[in-house]
Structures are given as structure tokens and as C-alpha cells.
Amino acid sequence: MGTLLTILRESLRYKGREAQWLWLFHRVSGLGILFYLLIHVFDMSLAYFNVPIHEEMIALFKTPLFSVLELAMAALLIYHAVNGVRVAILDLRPELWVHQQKVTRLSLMVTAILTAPTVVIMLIYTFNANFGHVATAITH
């Protein structure tokens, strides 16, 4: 944990502008995705080893708090994927580094374009699951 805090502290001191923040958020989103994956694998293993605890965890995952966390996870996943493509393109085509600010803006726009409908659709299903059929007309 000390290493993670050192990385975060030193990252905030570096003045690398947009690229620094994208790098830092890429690392944080990757850790969030890893954490989700570990919880998911653990929960799915409980379906085999301890069904009652698995069912309790599924009930917990259906609460509004976890619905919001699921929305955040979708946004993190989309950002991580799009930024990973940006990094791969810049690594494969070093001559594009002179256009890094443009590529950065483009990747952020693509992330926003892909995240917006995803979050809206997930919010509709979250409201329907937690508060009744609020948005039935939109989903049908």
C-alpha cells in the first residue's frame, strides 16, 4: 500500500499536463477493474462452495449503492479501453506523439460518447429494478 501512495503522491507532483492525468487515471481505473474482477471471481466461486453466502452477496449487489458502483465501473471500463487504444496507437506510431494533445482530446470525446448512452441505459434499468417501472416507455 505504501508503494501505491508513493506513486500517487509523486504523480501529483509531476507537471506533465494532460498526459500525466490520463496516465494516473488509467492506472487507477485498471486497479478498479482488477478489484471488481477479484470480487466477481470470489462471488462466483461461492456459488459452488457456499450457496447461502453467495445468495446474500447477490442480494447485496442488487442494492442501489452497488448499482451506482456498477455505473462507475462501466465508465471506468470504457475509459480504460479507449485510453489503452490511444496508448497502443501512440506506441505503434511514434510520429503521432507531436499530436498528443489532439489524440488525447479525441480519446476523451470517444470515451464520453460511448459512456453517455451506456450510463443512461444502465440508469433506466437501475431505476426500474429499484423503484418500479419509471422509464417503461423508454425501454419498450
Given for the second form:
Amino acid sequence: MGTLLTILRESLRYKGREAQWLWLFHRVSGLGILFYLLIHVFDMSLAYFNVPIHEEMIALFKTPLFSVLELAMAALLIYHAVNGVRVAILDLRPELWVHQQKVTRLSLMVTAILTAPTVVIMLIYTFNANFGHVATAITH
Amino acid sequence: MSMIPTPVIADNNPYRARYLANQKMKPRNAFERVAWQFMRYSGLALVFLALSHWGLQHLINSVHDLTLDATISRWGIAGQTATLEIWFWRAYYAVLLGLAMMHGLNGLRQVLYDYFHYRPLYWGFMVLSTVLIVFVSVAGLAVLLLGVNAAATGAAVVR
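Return the form predicted in complex with its partner chain of this protein as a structure block, the form predicted alone having already been given.
Everything in the complex follows now, all chains and molecules, and the chain you saw is the first one.
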């Protein structure tokens, strides 16, 4: 436990500024995506091995709580993808290292630009699924 | 001219001799180099594969439209001959599954290596997570190659 606190404190205190925080969040988002990936693939594999449980899990993923988690998943995935492209391109093309600081901020901006419409679209789907009958009742 | 004296590397320099001996003795760590390259190239591939899958399932369609019929239309029904379209989807998901799981396992390995300095603990977590990831991957590949078990739904539809 003390070790975990040391890891957290030192990860935040290390004066790598933006790039350090992006590195830290890249790890955290990667672990989150892996956790989701395992649940998701396990659930989909039940479409062969146990269809009733598969359908129950899919029904669970349509509940409002999981819609919120789905939004978080979208943000993690987009961030991990955009920041991963930054890391990969910079690592494979060392002559671009002079642009490090600019590109660091650019990666956060692109993440925000891509995440915002994604969240709006997904919220509309979630709203229609949960309150669509209310909107239909009002308009008709 | 430069005021900094150039270091003389003599042939009898003990440090250089040890360095050269180490160079001969140690094999170059090919695994870490390949793993490093794999993370970059698979990451770039996954940007297209994972984001296209995400966009298809959550932006163009939504989780609220996801039914067993939709899954059957991509992966086919177990025991029935698969069309070319179904084989395309199976290949797409198999590549996505394999790359994502390997990318995730190697990422997890790096994180565990950094934070579990007690090596038996690191190896314990590594063995556990590798077994779990391989098990889930094989199950996922199985459903891709076999198709949806429509007979188990009780209302088997012939398409």
C-alpha cells in the first residue's frame, strides 16, 4: 500500500510536466482499455458458449450506468489512440523531436476535438433509448 | 580551437576493455527491441482497426441496436456455411483481436515490470495475466471461427 502511494505521488511529482502527465495517463487508459477488452471479448465469446448469459450481458450494457461507462471508454480509447500516434511517430522519426512541446499540446487538443462530438452522439443514442418514448409522446 | 581536451581511448583502458568484453558476451536483447517496435507498429494499425470498430458499433450503430441477429449477420451461425462477407468480418475481428490482446499484454508487462520490483511477484502476475489473456483470446477466436450458436437460443432462425 505504501509502495502504491509512493508510485502515485512520485509519478505526479516528477517534473516532466505535460509530457509526464500524458505518459501517466497513457498507462492508466491502456490498463482501462485492456480491462474492458477482456470483459468484452469474454462476453462476445459467450455468443457461442452460452447464449442466454451473452444476451443478459448485452442487456446489462444497455442500462444507463453502463452508458456512462461507455462514454468514459470512448474518451479513454480516443485519448490512447491520439497520444499513441504521437508517441509512435515521434519515436520512429527522431528528427521531429524538436517539435515535442507543441505536439504534446496538439495531442490533447485533438483528443478533445474528437471526444466532444462522440460524447454528444452517444448521449443522443442513450437519451433516445431511455426517454425516446417520452419525446415521441410529446411530439405526437 | 576547442579548449576541451579530447579523451584518449587507449587500448589498455580497463573500462574500454571491460565494455568490449561485455559487448562480446551479452547477446543483444532482441526481445525488447522487437517488443518496442511491435508496440509502435501494432499501435498504428490498431488506431484504424479499433477506432473503425468503435465508430461502427457506437457512432454509426449504437449499443441499443445490438441484437443477436446483428451479431449473426457478421459472424454467421455455427454449423452453417459462411458467406464471403462473413469471412471478411471474421478476418477483420480476428486481426483486431490478436493485435489488441498482444498490444495489451505487452503494455501490462511494461507496467508490472516497472512497479513490482520483487521479481517473483512480477512473474506471478505475468503468468496469471498471460493465462487469462490467452484464454479469453482463444474463446474470442473460437466464436469468430465457429459463428453464433443459434441452436442454443431455442428459436433457431434459418437464414
